[in-house]
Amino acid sequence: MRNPSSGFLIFISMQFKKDNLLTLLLLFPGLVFFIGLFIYPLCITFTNSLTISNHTGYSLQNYIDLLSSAKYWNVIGITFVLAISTTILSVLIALPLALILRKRVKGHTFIRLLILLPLTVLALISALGLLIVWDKNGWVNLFLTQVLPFIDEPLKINYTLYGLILFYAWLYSPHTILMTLSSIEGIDRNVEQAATITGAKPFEVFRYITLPLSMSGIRSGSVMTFLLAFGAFNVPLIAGGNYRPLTVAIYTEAGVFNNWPKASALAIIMGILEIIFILIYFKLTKKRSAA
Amino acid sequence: MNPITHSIRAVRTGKKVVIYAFLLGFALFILSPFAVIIVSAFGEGWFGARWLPESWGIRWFQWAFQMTDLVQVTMNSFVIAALTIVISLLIGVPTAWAIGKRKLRAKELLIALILLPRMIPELTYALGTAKIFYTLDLINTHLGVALAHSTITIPYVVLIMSATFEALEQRVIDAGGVCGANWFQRFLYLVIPMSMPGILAAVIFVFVTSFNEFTLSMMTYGPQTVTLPIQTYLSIGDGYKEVASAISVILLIPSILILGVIVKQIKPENLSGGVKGL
C-alpha cells in the first residue's frame, strides 16, 4: 500500500533534483569559460615554466635561476616599491579630495568628471601626454624655472622612479578616489554633528568618526589601485626607462629573448607574490577595523 | 568691525583659498596631459623651452594617415569590442542568474573564484593563453582577441548582473507566471526590461574594458587585428611624438564619448567595482 504522503515526498525530492540540474546547467557556460580561458592557460603557463628551452623533461631550474639572481630580486623590489608608493599617494590624494567634494563646493561636478578621465582614456595616450608635460622642457619645468623665483634648474622627472610613481598615481588613483568618495558620501552627517555637539574638535571628528566609517571604501579602493599598479604593463613599458617592473621583465623575456619558459616562471612568481600580498593586506586591515 | 568676527572671516577665506588651490592643482594635474597632446598634434616647430609652438597646422595628421591604416585599426577595435560584449553576455548572464536567483551552497566562494582572473596579473595566464591560441590558430583573428578579452570582462558581467537579478521583484515574475506567461515570455517581457539598467551598465563596462585592453591584446594580436592601443604603442615606439600625438587626438574622441555615456548611465564607483564586497 502506498500512502499519499510518501508519494508527495518523492515528488518534492524529484523537484529538488530537477532544480539542482537546472542550476548546474546555468552554471555550465561560466564553468567552461573559467576552466578554458583561465585555469587551463594558467596550467599551461605553469607547466611551461618547468621546462627549459631546447631541453626535454621538467625541472625547477628556471625558478632556481631567477631566485638566485640579484637582477630579478631588484625587479621584484621595484615592483613592490612602485605599487605601495602609488597606493599611499593615491590615498593621500583621495581623502582630502573626497572631503572637499562632499561639501558640494562650486565646480564639484566638473572635478567629478575629471576623476573619470583616466579610467576611460587609453593609458598609453595619457602616458604619452604625461611624458611631454613633465619633460625637461615641458610645461611643469617651464613653470618651475620661469614663474617660481627659487628654482633655476629644470627637475629631471621623466624616466625616474619618482616620475613613474607620479604617472602611476595619475592613472590609478581614480579607483581609490571613487571608492573613498562613495563611502564618505554614504556617511550619515548626523553622526558627525552629534560628535561635534558633544564637544569633539574637527580633527577628532575626522579621526574617530569619518575615517573609521569610510575605511571600507578606502580599503577596497586602495586594494584595486595596488592590484592595478602591481600588474601595470603599458605605462612602464613606454615611460619606465631603466626601471623595469615584473611585467616588463616578463614581456622582455618572452618577446625579446624568446625565452618563454623563463618568462612563464617569472609570471608564476608574480602571481604568487600578489596573492600573498593581498592576503596579508586583508588580514591587517580586518584587524584594524575590528579594533 | 569686531576683531573676532574679522579674524574668523580671515580664517574662512584662508580655508577657501586652500581648498580651491587644491582643486585647481588636481584639475591641472589631470588635464595637462590632454592639453599638451592637442598642442603637440596641431603645433609645428615646438622644440626647446617654449610654452607654445611656433606655428599651427595639420601636417602630423596627414603623416599619421599615411603611416598607419587608422580606419582599419579603428574598425578592428570596434569589432573586437562588439564580439567581447556578445561572448561576455552569453556566458555571464546564465551564471549570474544562477548566482543571483538560485539557491547555491558556496555562493561567496563561487564569487571569489569568478573574480580571480581580475585579481591575478593578466600576464600570468596571458602567456598560457597565447600558447594555446597559437596551437588553435586563434592568433590574429578577431574572435581570438575577443575571447582573450572576455577572460577579464566576464567576471564583471557576472558581478553586475547577479546583483541586478537578485534585486528583481520576484512577485512580478510570479504574477506573470500566474497570468499564463511561459518561462521564455517571462524572461523576454519581464526580466529583460526590468534588468535593463544592469544590462546597459554591463555592456558599457565590457566595451570600455575591451576598447582599452592592452596586455591581452599584446599577447594575441597579429597584423590583421591591430587594435587602437596597440597602434598607439607602435607609433610611440617609432619615435615620432608628434605623429603619436596626432593619432592620440583621434583616439581621444571615442573615449570622450564613452565618458559622456558613463556619466549619464552608471554610477562611477561601479567602474572600479569588483572588490567592493571584500
Second form
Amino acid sequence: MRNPSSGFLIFISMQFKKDNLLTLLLLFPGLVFFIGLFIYPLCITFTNSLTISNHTGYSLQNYIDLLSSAKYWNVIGITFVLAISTTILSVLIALPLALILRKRVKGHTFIRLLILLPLTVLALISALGLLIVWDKNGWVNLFLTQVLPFIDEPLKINYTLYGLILFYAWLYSPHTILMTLSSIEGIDRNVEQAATITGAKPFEVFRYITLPLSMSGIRSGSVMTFLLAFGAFNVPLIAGGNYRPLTVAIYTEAGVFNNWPKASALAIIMGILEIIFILIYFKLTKKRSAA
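Show the form predicted alone, please, the one above being the form predicted together with the partner chain.
Partners and other molecules omitted; one chain follows.
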C-alpha cells in the first residue's frame, strides 16, 4: 500500500515542475531577445576588440593603444564633462520646477506639456532646430541684441562646449524632471505639515523631509539623463564642432577609417566607464539619502 505522504510529495514535485516549465516558457521570448540583441552583440564586440588589425590573432593591443593615447583620454574627458554637466543641470532645473508644479499653479498643464516636448521630437531634428534658433542670426540672438541694450554682439552657442551642454539639457533633462515630479507629488503633505507644526522652517522641511523622500525619483531620473547624455550621438555629430565624445569617436573609427577592432575596444571601454560611474553614483547618493 502506497504511503499517503509519498503520494503528496510526488504531487508537489509534479506541480513544481509544471510551474517551472510554465515560467520558462513565459521567459523564453524575453531570453531570446536578451541573448540575441544584447549578449550576442556584446560578445562579438568584445571578441572584435581583441582582434589584431591584420586579423592574425588576438591581443590587448587595441586597449593599450587607446588608454595610452592623450587624444582618447581627452575624448573620454569631454564625454564625462558633457554627461555630468547635463545631469547636474537637469537636477537643478527639476527640483524647483517640481516643487512649483506640485502646487498646481496656473498654467501647470501647459508647463507639463512643454516638458514633454523634447521627448516627442527626434534628437536629429531637435539638434538642427537648436542650431537654427541659437545661430548668430537666430531668434534668440536677434531678441538679445535688439531688445536688451546691454548685449551688443550675438552669443556664440553653436559648436561650443556650453552649447552642447545646453542642447543636451534641452533633450535629456525631461527624464529627471518627470521622475522628480512624480516622486515629489507622491510625498504625503501631512508629513511636511507635521514638521512645520513642530517648528521646522521651510528650508528644514525641504532638507530633512522633502529631499530625502524624493531621492529615489531624483536618482532614477538623473541616471536616465546621464546614460542618454553619455551615449548621445546625433547632437554632438551635428552640433559638436571640435568637441567629439566617445560615440562620435567610435563612429569615426568604424565608419570613416573602417577600423572595427579599435572601434569595438572603444565601445567596450565606454560601457565599462558607464557601469563604474553609475555604481559610484548610486553608492554616493545612497549614503547621502541615508544621512
